[in-house]
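Below you'll find only one chain, the form predicted alone, shown as structure tokens.
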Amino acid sequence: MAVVSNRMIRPDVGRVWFRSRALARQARPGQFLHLRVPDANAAILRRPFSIHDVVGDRIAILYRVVGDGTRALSALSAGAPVDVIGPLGIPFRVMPSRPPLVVAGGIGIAPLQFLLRRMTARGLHPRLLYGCLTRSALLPHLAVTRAVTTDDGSCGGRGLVTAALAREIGRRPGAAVYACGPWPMLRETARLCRERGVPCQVSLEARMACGVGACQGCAVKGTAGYLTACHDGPVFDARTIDWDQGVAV
């Protein structure tokens, strides 16, 4: 798979379009690319990137540059070859007779915008609910009906995501809820769902190894056992995970 173009859009964090064909067309919201970046450092192990959006036969990725691997990756230029494995993983699953509310903290926008597109597509009418901590950390996304906030004010309503789910649950009787984000975030929205009887699917971060569900690297415990991210998931029907391991993943 070629590089079509790769950008910053803030200082550590880039999009990169590829393009393949097979790919776009076989990709669904909320499934993952497993990545073998050119790198100086000849990394072993695939990285994992959730598909920010497909338009034609075109398919993107959002990344945050934190290690060598990002930092090759934000230096590749258009037309430079990527070994990728993929589409994997479960993707949302869109319930269209409900009113759909999307939550997205921070970079957890990544998987969400490809979401959105096929939602507004479909002739849904989806309402993103943005949290950051601050303006500058504020991502692009689709131009549908949303609401910001800001843990500091400096952007929209002041607090936190969760609350602003809270209201908007009340005003959206019957309304599915789909999230990505940090750990917390997630675990506050579950409950919010759990308690009002919302519908309610979460894509979860992890670090992967294999990305097929074989070395169980990527395990998060269940309400019936374990289950692994990238084989079960990404995307969990929140009721199914436990909330209370205390650990982010």
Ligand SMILES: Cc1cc2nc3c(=O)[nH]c(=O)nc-3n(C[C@H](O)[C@H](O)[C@H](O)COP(=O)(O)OP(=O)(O)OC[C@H]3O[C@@H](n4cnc5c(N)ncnc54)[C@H](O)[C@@H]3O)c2cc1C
The other form holds:
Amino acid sequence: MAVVSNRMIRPDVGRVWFRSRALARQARPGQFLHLRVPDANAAILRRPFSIHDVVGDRIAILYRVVGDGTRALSALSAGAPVDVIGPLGIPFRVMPSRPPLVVAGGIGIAPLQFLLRRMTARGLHPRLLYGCLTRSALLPHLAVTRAVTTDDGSCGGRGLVTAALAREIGRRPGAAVYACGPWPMLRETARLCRERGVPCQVSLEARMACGVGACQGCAVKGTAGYLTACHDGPVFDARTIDWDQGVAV
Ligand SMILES: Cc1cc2nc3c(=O)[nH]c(=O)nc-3n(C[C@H](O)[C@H](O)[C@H](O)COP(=O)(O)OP(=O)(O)OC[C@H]3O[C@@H](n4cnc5c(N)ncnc54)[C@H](O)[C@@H]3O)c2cc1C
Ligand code: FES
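Got the form predicted alone; could you also share the form predicted in complex with this ligand?
Expanding to the full complex; the earlier chain stays at the top.
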């Protein structure tokens, strides 16, 4: 798979587009790619990234630079080859008869853009609730109906995105929730949905090695035993997760 373009959209966040007809055709929202970045000293292990978007035969990931692997990724220029396994994992299961509420926290917007695009293409009208710490942390995303919240009130409503979700659930009877973001946000989302009887799917992150269910390195505690984030997830029905285990990563 070759890089088509790679640009920073914020000082610490980049978007890279690859060309691969086969991957673009197979990809489903919520799945991830397991990338080995060339020339990265520490990149012996692959790094998992959600599929952020698919347009024609191009496929994108949105990455935050946090260490050697993502730094090496940010240095790739057009034409660079990248070794990839994927698409991997369980995607979101869209429930077409229920109004979709899509909840993103920070970089958790990454897999949701593709989900929003596919929902819109199916004639659904997803409402995106997008929460960030502050205005400068907001990332560009699709122009679907959205409500922005920032913890400090510098853009959109002041407060946590889960408070906005609590209000929206009341306004959208029969809704289904699809969420990605930090663990405390997902835990509160799962709690609200359980309390109100709303179906909820969450995309979880865990440190990964093999990416295909072989090493148990990405184990997440479920209500009925351990699950692997790479093979049983990364998208889970929120009711199957033990939310008292603390942060999964
Ligand atoms: C299914 C899945 C999908 C993901 N999708 C995205 C995405 O779309 N965009 C994105 O920016 N990141 C995503 N991640 C996280 C991404 O894989 C890590 O940030 C990346 O592997 C870090 O590599 P590194 O070599 O730069 O950092 P490292 O040197 O390995 O680590 C640097 C720091 O990042 C932390 N870190 C490493 N891996 C993870 C992880 N899996 N989750 C949280 N923190 C981690 C480490 O604890 C450490 O503090 C996803 C992870 C999973 C499991
Ligand atoms: S990373 Fe090996 S089982 Fe998930």
